[in-house]
Amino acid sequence: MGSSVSRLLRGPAVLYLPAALFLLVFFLVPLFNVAWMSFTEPDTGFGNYTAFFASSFDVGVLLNTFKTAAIVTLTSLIFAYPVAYVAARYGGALGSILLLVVTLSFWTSFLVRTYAWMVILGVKGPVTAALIMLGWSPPPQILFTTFASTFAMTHLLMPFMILTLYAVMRRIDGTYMRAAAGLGAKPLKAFTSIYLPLSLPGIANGSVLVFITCLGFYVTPVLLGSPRDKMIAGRIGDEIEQMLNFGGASAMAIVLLVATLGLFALYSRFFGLDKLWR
């Protein structure tokens, strides 16, 4: 036993120990504690889970979370694809500027960008002022609506989609498109038949990253969205801060974790998790 431990400490496996200890202390132990509280607070059993699935409000919040994540993922893809396409296919100064803007946005805190949108979409913000100048009086309320929350989350998560798409698109050989043009294919036909299928791994990778990240959003929907658009992270916060219901909040967190792992399993089944980071 002692010799085995000694060989382990002298081998390359020792390099994994710092990361393993970090994950054990700061991830696995808290996760186990959350799972434990979901079954023991305030009473032992499945009461917290039964209460969650018996509440139409809580189930509705969970479904709204998935619906919002799906909408944000789709809108992110729609806006991000052209940006990634131009940056990867044409490069040059335009591509460098696009990537610089995306990277700067990626490095800026979610909280800072959320407060920026509060100013931009507020009653005295530039968007409302522009609508008034265009003759829209009284202007519609934009802040604290579903549109504001969805739009801001799309902006916050677009860098994930753009950078993931760009990583895949820059590896697509441009000679394919030139060969298609040489054979008489029109640009749209060459794009839909050659370029779009080759970029599908980037679409899948970016979509799963944006979707799963959006599932855990808390600050943006609370600060910008309507109370009717509450997401599961905000519901967990309410249970802890207002109700001191740690068991119920833990059960909600475990349900969200299981749902997220289920999505990862589906992605792994069809695409393979090893391709997620390529």
The other form holds:
Amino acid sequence: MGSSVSRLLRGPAVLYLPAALFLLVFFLVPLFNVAWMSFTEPDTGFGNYTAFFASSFDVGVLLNTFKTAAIVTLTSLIFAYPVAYVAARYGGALGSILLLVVTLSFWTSFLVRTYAWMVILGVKGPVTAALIMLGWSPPPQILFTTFASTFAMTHLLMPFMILTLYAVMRRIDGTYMRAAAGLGAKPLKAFTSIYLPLSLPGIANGSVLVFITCLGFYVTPVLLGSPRDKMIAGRIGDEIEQMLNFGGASAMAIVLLVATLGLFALYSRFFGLDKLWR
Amino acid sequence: MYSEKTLPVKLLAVLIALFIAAPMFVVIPMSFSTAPSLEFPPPGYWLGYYQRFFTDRNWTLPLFNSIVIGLGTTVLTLVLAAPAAFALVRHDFRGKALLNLALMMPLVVPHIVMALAYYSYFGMLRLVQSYTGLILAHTCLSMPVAILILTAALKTFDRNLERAAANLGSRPLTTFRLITLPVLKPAFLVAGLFVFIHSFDETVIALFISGRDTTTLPRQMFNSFLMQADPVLSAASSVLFTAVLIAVAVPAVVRAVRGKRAVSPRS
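Target state, the form predicted together with the partner chain; input state, the form predicted on its own:
In what comes next, the whole complex appears, and the chain from above leads the way.
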């Protein structure tokens, strides 16, 4: 026993054990505690889960969360693709500038960018001013609507999408496209039959990453969104802060966690986990 | 002949990039604005909001707290992640894939779930509203960032440098101190910077587990949003953006300088 421990400590365990133990104590145990609370607070059993799925409001929140995540994923993919394509395919100064803008945005706080949209879409902001100038009076309410939060989330997550798409596109050999053209394919045909299929892993990577991130979004929907259609993270926040309902909040957290990890597991079965962040 | 109209798609990409950059064109001018509320374009310019940001205790305390927590998180994360990265890249052991997965997991679990987890767990450990609690939580979430950067750097490390040192009679520890560490210094710097930014930026968990005296800057900003849109927010936002700018620019400069100075051993 003692000798096996000392043998263990002479290997790589010395190096990885501190990190592994840290994660065990400050990541896994707190998460298991959430699962535990969801079945024990205030009563033992499945009460928190049956209450959640019996509430049409909460099921609506869950469905709304998935719907929003799907819209954000699709929209950000549509806008991200051309940027990643130009950066990867043509490179040069333009490519570098595009990547710089995207990287800076990627690292800029969600909170700061959410604040910017609050100003831009606000009552005294440029968008409202433009609408009034175009004769739209009274101007429509933009802030605190589902549109505002969906729009801002798309903006926030586009850099994720661009960077993951770019990582895959960078490795696509440009000569394939020239070969296709040489064989008589029109640019659009060459793109749809050569480039697009080759970029599919990037599309899958980016979409899963954006979808998963969007499922758990808290800050932006709370600040910019309509109080009428909440997302699940906001509901969990309400249950903790206003209701002090730890059992209910835990059950919702577990539902969110299972959805997230389930999607993630499904994805990594097909694509391999290691490809997601490279 | 092969011809492709590239202009429309390039133009489209530039327009989208402008859209991505748009918030900064608003936040930075706003921080110099004289407007008492959220108004854009600003009616006039002054430095008053910066002055308040750096003198008002409601903002200086959160800034101080965020720096303390960020530094604590950076040190603890690097101390834990660096050896683990060495083990992952240089050794084969049972459960390595599982460890790698576990180290990446904090990237996938939604922050609100972790916020609830820490709120209740740290409640039991009496760590709510403490620096320690926030540092522990942020360290856990920063681990994947540090591991990703450090393992990437280690994979490209040319081990012939270490072998050469050993051949010339250097002891392992001396080799590590004189060869391995200096070569990896930029990677440590980058990992440290990004971990710091990660912690400096984290809102959701800080919202739930920081207290009145340990309020972080993002938490103060979030509350300021909810209450009244205090324009000091834009000064705070600009300061955060500048921090990111430095974090992104410094590694690029380091890489450029290093690229000029060191002739790669393989080329």
